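One chain comes next, on its own, written as structure tokens: the form predicted alone.
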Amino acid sequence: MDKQLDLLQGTLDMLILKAVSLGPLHGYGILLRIQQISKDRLEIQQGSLYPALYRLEHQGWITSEWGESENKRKAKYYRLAAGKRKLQTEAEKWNRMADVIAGILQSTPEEV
């Protein structure tokens, strides 16, 4: 089996509130973050990242500021504003999205 999975549509934008939930990160950061956080099992790459930010940030769920990276680089550091909530409700959606999968995986032909 692969190390790594692939992400499915639409998880990507809760993942990156998530990153950024535990604390501002620039963009590469955020990367690192979800490779951290989901044990090298994820690996999102920076061309669907960063359309994702710039989606996230005109819809005022993370807010932007410019500030140095750890390197001594000018960084843009993303944070959570209104993403809160968004990020609850998306989780709780993915967890009944996944009960119910679960459920299904688990039937057997005495149930059908």
Contents of the next structure:
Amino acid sequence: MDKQLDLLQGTLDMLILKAVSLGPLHGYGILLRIQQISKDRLEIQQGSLYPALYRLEHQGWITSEWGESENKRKAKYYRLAAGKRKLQTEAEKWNRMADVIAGILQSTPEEV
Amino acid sequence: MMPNFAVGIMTLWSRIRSWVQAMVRRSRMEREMDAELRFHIEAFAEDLVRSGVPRGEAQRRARIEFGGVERAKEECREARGIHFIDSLLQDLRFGVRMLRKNLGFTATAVLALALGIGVNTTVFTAFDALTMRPRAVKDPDRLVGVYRTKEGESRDALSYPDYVYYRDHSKTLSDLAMFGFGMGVTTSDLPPSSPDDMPRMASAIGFHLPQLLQGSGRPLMCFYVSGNYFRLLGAHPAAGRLFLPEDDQPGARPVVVLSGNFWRSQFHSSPNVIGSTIHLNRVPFTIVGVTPVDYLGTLPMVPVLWAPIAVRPILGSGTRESLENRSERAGIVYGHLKAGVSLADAEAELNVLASQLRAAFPEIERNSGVSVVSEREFAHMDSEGWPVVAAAMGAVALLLLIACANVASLLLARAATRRREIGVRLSLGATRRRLLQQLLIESSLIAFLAGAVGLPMASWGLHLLVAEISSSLPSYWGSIALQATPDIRIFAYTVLISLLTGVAFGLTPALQSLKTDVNSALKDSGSMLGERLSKSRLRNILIVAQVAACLVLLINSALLLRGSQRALRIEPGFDSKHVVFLELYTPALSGYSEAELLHLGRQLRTELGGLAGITSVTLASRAPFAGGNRFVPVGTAKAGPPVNDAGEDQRPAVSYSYVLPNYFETLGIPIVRGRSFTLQEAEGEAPVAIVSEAMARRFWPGQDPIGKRLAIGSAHGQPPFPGETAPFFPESEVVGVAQDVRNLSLSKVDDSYLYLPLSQSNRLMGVILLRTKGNTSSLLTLLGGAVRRVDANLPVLAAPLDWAVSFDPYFVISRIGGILSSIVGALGLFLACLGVYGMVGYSVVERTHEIGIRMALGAQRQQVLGLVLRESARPMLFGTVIGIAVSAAIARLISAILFGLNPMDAISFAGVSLLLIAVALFAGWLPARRAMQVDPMVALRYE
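Having seen the form predicted alone, please provide the structure of the form predicted in complex with its partner chain.
Then the entire complex follows, led off by the chain already shown.
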């Protein structure tokens, strides 16, 4: 798919949690991972990533510590804290929502 | 699955932690945020370089793709929850800047509120310390006092044998202890007394207490307590030990406990004093211990020493018999309610015990009982004290009201001038919430600043008050110990009131300003007359309230001061200017034998009579006004006294004095009919009497009283004082009529007064009265020398008779009330003037534009001044009318203590009102002058 999709409202948190759940990452790494997993089909405002990270950390879902990056530079790494369960419930909620939406969109006149 | 609330608590905890970290390590967080974002952009740029973009271009693209770094940072901060605090700090800084910019406004508002807060905290703390604060004793909630009660009489002390009976038989009270005053204790072991410093403030306002004559003996205030008293109160000694029940047995070795204050001032707190001997009334006592400095027992007063009740007969306080005498009121009884017992239970039980006593001992009055009251606090507020206290509290509360009204009107005035600023900020996109927050912060800042100034003010005021009260007490009364730290609850409360005022009045105009639309505020059309109406009405109401409250205080102070000034000029009917009275400090209680005392009295009179400047010396059982009033039932019938069911004398009780024949001549009281006593009549206890004119009219209206007979007293009359007999003359002949005088109260001539001859046996108590040729007060040092020549250990108090006016309770109330309300009223006037000044000043600023137009159209400077002043004069006059009306109502209530001053006294009402209006107009005139200096051209261009 050529065209990138704008991120739906409220899904960035979930994506960050998912990205971090696969292993500790720094902010730029999270961006790359989401783009990599989504095969570059999602457009993420880079500036909005950090407020989201700070909010998630403030709420205790993720924690951060300073470490060394691949090219030997100091970087702040985020890892999942209490967010495992949060991710689970968010994902369930999202899947249910997606099912419902998909169901509605696939409905045919006979079904109604 | 983890329970939800656990997750909630966890995230809450992490929020708090991250917030605290953010707040505490603010700069570190900023640094880290910076580094993190820089890392992101640089890493991104590296990737771009790696994919073949030139370095410079890569960095540029990385920054563009990232977007606004500062915005991201701000959002990050907000995500951390520090945004609110940030804006609060910002507003606080802005508020401080605004207050500093308007220094005049700030200083006025802070000073006004600080005065209100300081004075209220002082007075309410003092009141609380006296009445509400629990005593510092063991279990104050269960501490009770037991008093003798009788219908129509105030609570009184109990006799010692009654106390012992209650102590041994009560099942509802534990540890009943007794407390009594000990007058007339002196010592020869210490140097003679030096005269007390006259309390300056007290004498400046007309209060004089009798002075201890220089060089005469040293009286020591002694409190008699039962052996279990200190145990009941849970007291601990500062040195040695306190009393034990064994110390309080007849025949026990005489021991005494010193107060910490006396120990410190006389013995430099030396521990060697314990076990040493001190001679009290010539009897050796062993000092066994010391109470802590400022230790108060059941009175808010520190004595010089404490002695067991059992030593009273040894010290000569009455005779040995006095402890066994059931009619002598020896002291107040204190105890603890046992667990689960109510006051009513205890009172019921003690009244059963009291009726057993009445049955067993006929000499006890049949219709007296006992009452049990809580002694948790020092003072009982009885119905007599309340009006005075309420008036004082009301006066200071009025001051806080004035201060708050003052600040409110200042805030209102200022809000009007800030409409433009608010309009600008709104149009630049400030949120309304943010603007409100900022206005509230400014108001709160004022209140807190006022609190910061008011607290030291209260502390200083209390020190002044306590120092003045304790220096007003002569040293022979012991010392008073009052809490002198401002009560923090009261302080917080007054600050809260100021805060609420600030918020309410800071917010009202703020809300109003916020409602107006941006455009009109920017055009400043709000300063046109019509739109300003509602706000200026509110401001006018505040001026009305301030002027009225302040006028009430000032008129009342004028009435009270003028009333008490009249009291000083009242002619009592005797020559108070040339008479000095000397009171031997209760020698009858000081271990002298009767013969010694009679000899002493004769010697003293001879010695004093020989002094230059003294024309006559006499003796009486009491001096006019000076307390010690004695009553006796008197009738005209020869038959036995009529009695009611309770066995009480039904004849009218008449005040009397025992006097020597030259009493009338010494005091300058004319005998209008008949004659004075003869010496023989006095020596021989002849059945003769002299009556006052009023008494003659009352007993024999329209008849000549000379030669008439009176039946005075009865066979079992109780002596009013130990060492004196009760008068009993079944048939006494009236030999003379004395002119009416004011013996009892300054405010009126005695209803009836009886003079009886002073016989030998009654000369043990009483006062010596001296008539002098010249100035009485210069004589006092001379008298000290004469007394010392007769007996150096004899403590003698002396006072010119015209000082005695200070003992009149109405005088005391009207003086103190007048001075208090004039201080508070003057502060109120000052505040009200500040209010008027501020209001007129702001109204001038606000109307600069309008004034400019008027002047451009040809208005004269005088007309403009009149215009500005008229606006403030109206609420002032209205406030004056209200103030006069309220004062008139109060004046009617206090007319009893005005010594005949017309309660509608023109000078007080008209004079004070005119003064107030003049001062307030002046306060308005100062800023109004600025209106005259307005340059029309500048004003029209103004803003």
